[in-house]
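The chain below stands alone and is given as C-alpha cells, in the form predicted alone.
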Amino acid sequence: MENKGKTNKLGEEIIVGGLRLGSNVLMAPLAGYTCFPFRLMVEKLGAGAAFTEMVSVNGLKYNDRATKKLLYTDDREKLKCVQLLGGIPMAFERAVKDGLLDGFDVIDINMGCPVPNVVKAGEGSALLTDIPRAAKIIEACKRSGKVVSVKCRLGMNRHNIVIEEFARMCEGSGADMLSVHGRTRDMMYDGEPLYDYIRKAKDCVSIPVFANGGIYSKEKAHEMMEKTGADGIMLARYGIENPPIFSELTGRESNETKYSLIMEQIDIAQECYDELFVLSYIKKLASYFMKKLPGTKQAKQDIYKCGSIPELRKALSVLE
C-alpha cells in the first residue's frame, strides 16, 4: 500500500482525491463554532481545510434561513468542505444533487457523532453498526463527482471495535480520505485516544488517514503522529481554545493574537450575518479563547451581558 514506512510531518502538503491540501492539519466541524468567518481564520493560520458545521441532509430539502447560515462561503475560502449527516442513502443523494452544495470541493460524511438523539435516528456512530448502509452513502456521495471523505470512531464500544472493517469499506466504497476520532461511541470526548487502533486503520488502506481526538496542545499533536503513522490531524477543540496552534504545526509565520484575530472575526461575521448571530457567536469563541486563562471569569461574565457590537468590542479588550 501507499506510504508504508514513510514518517510524515506535520505542515506538508497532501493530495487528497486530486485536491492539493496547503498542509496536513485539519478543522474538524464543530456545531456552533465553524461558521465561515472561523474558517477563514483558520486557513489564514494553516489549516489545511476546515469544515463547515454539520449539516443534515433532510434539513438541506428545506433550504431555510438556518441552513443557509451553515453553508456560507465566498471565493475568500480557498477550499471549501461541508459535512453532512443523514443516515438514509437516498436523502444524501437527493443532497449532493440539489444544487446547494455545487460551491464546494469536499463532501466529508459524519459517521462518529456520538449524541444520543443522533445514534437513535441511525445517524452518525450508528453508521458503524451497519456497513452496507454507511457504504451505499459514500457511493450516493461519490455520483456527485466530488471528493469524499469519511469522519468516524473506532466502534461502539470497546468490545465491538470495527474500525479496520470500517476503513477498507469506505475506501472500497470510494472515499478519498477518513478522519479517525481515536474513541469509542460510548467514550463521547474523555479518555486517552486509543492509539493503536488508528494505526490498524491508517495500516490497512492506502487512502489518507488523519488522526483526531485528544489533540489538546503542540506536544499532543507531535505524539499523535508517532503514535499512529496518521497522514495528518484533525484538531477539534483544541482548535477554538487556540486558533494561533495551527500556525505553530505549521511553520506559518503569524504574528496574530487571540485579540486581533476576534476583531477580525467580528469584522468578517458582521458582513455575512445578522447582528443576533454575530453577538452569539462572538460570545461563545470569546469564552473558549478565555479558557485557562486566569482571572477571566468576570470578563466572561461582562461580556455574555452586552447588547450590541460596540459594547463587545469594549469588553474584548481584555484579550489585549
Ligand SMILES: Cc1cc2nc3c(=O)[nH]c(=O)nc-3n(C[C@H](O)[C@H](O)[C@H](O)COP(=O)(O)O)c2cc1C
The other form holds:
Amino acid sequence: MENKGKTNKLGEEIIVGGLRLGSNVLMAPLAGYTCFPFRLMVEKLGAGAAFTEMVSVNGLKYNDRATKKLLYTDDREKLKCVQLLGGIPMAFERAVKDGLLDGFDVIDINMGCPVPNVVKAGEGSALLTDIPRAAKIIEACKRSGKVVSVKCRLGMNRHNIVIEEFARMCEGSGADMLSVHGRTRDMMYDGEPLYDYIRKAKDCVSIPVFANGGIYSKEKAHEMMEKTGADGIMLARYGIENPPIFSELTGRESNETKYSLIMEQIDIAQECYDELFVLSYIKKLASYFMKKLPGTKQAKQDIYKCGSIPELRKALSVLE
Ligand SMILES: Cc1cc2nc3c(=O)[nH]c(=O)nc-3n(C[C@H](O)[C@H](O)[C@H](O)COP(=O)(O)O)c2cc1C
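Moving from the form predicted alone to the form predicted in complex with the named molecule:
Following is the full complex, with the preceding chain placed first.
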C-alpha cells in the first residue's frame, strides 16, 4: 500500500468516497448522545464527520416520533452521516431507498455493536461471523449511490480475529471507508485497544481507515495514529467528555468552554426537540462533562433533579 509505514497527521483534510472531510478526526456514533445539536457542536470544533446514533433499519419503516428525532438534521449540518443497524440485506436496501435518508451524504453500517440482544438478532458485531451477509449489506447500501462506511470490531474474541479478511471484504463490496474499533466483541468497551490489528486492517486495504477505541487524551490520540498508521481517528466517549479536544487536535481556533458549549446545546436542542428530550440529553451530557472534574458529585445530583430548562441552566453554572 502506498501509505504503508507513513504516519498521517492529525487534523489533515481527507477525501472519503469523493467527499472532502475537513479533518481526519471524526466523532463516533453514540446512542443517546450524538443527536443533531451534538453533531453541530463537534463539526464546528473541527470534527471531519459526526454520525447519528445507530438507527434500526427495521424501525425506519414505521417512521415514528423516536425515529424522526434520531434522523433530525437541517442545513446547518454540513456533512450528514447516518448510522444504520440491521442484519438483513433487503431491509437495508429498502431503508436506503425509501426516501427518509435522502438528506444524508454518508451511510455508515454498524458491524460492531456487542449488545447481546443485537448479536442474537444477527446484527452489529454478529456480522463479523457472517462475512458473505455483511458483504450483501454493503452492496445494498452502495446501490443508494451514497458514500458508504463500515464501523466494525476486530472479531468476536481474541481467538477469532477476522479484521483483515473483513476489511478486504468491505473494500471489495464497495465500502468507501472503514472505522475499526480496536477491541473484540467480548472486550465490550474496556481494555487497551489491540493496535497491531488496526494496523493490519490499514495495511491490507486502500480505502481510508479510521482508528477507534480508548482515545481519552491528546497523547492517546497521537499514540493511536503512530501505533496504527491509520488515516485518522474516531473519538467516542472522550469526544463527549471533552468536545474542545476536537479544536485542540485539529488546530481550529476556538474560545469555547464546556459552559458556553452546553448553553448553546440547550438553545439548539430547544429548537429541535421537546422539553423532556432536551432535559434528558443535557443532563446526560453535563454528567459526561463533569466526569473527571473533582468536587462535582453534589452538582451532578442537583442537575439530575432539575425539572425545567431554566432550573437546569442555573444548576449548570458549576461549569462556568
Ligand atoms: C453509550 C454508548 C453508546 C454507543 N452507541 C454506539 C452506536 O450507536 N453505534 C456504534 O457504532 N457504536 C456505538 N458505541 C461505541 C462507540 O462508538 C465506540 O466504538 C466505543 O465507545 C469505543 O471508543 P472509546 O473507547 O473511545 O469510547 C457506543 C458506545 C457507548 C459507550
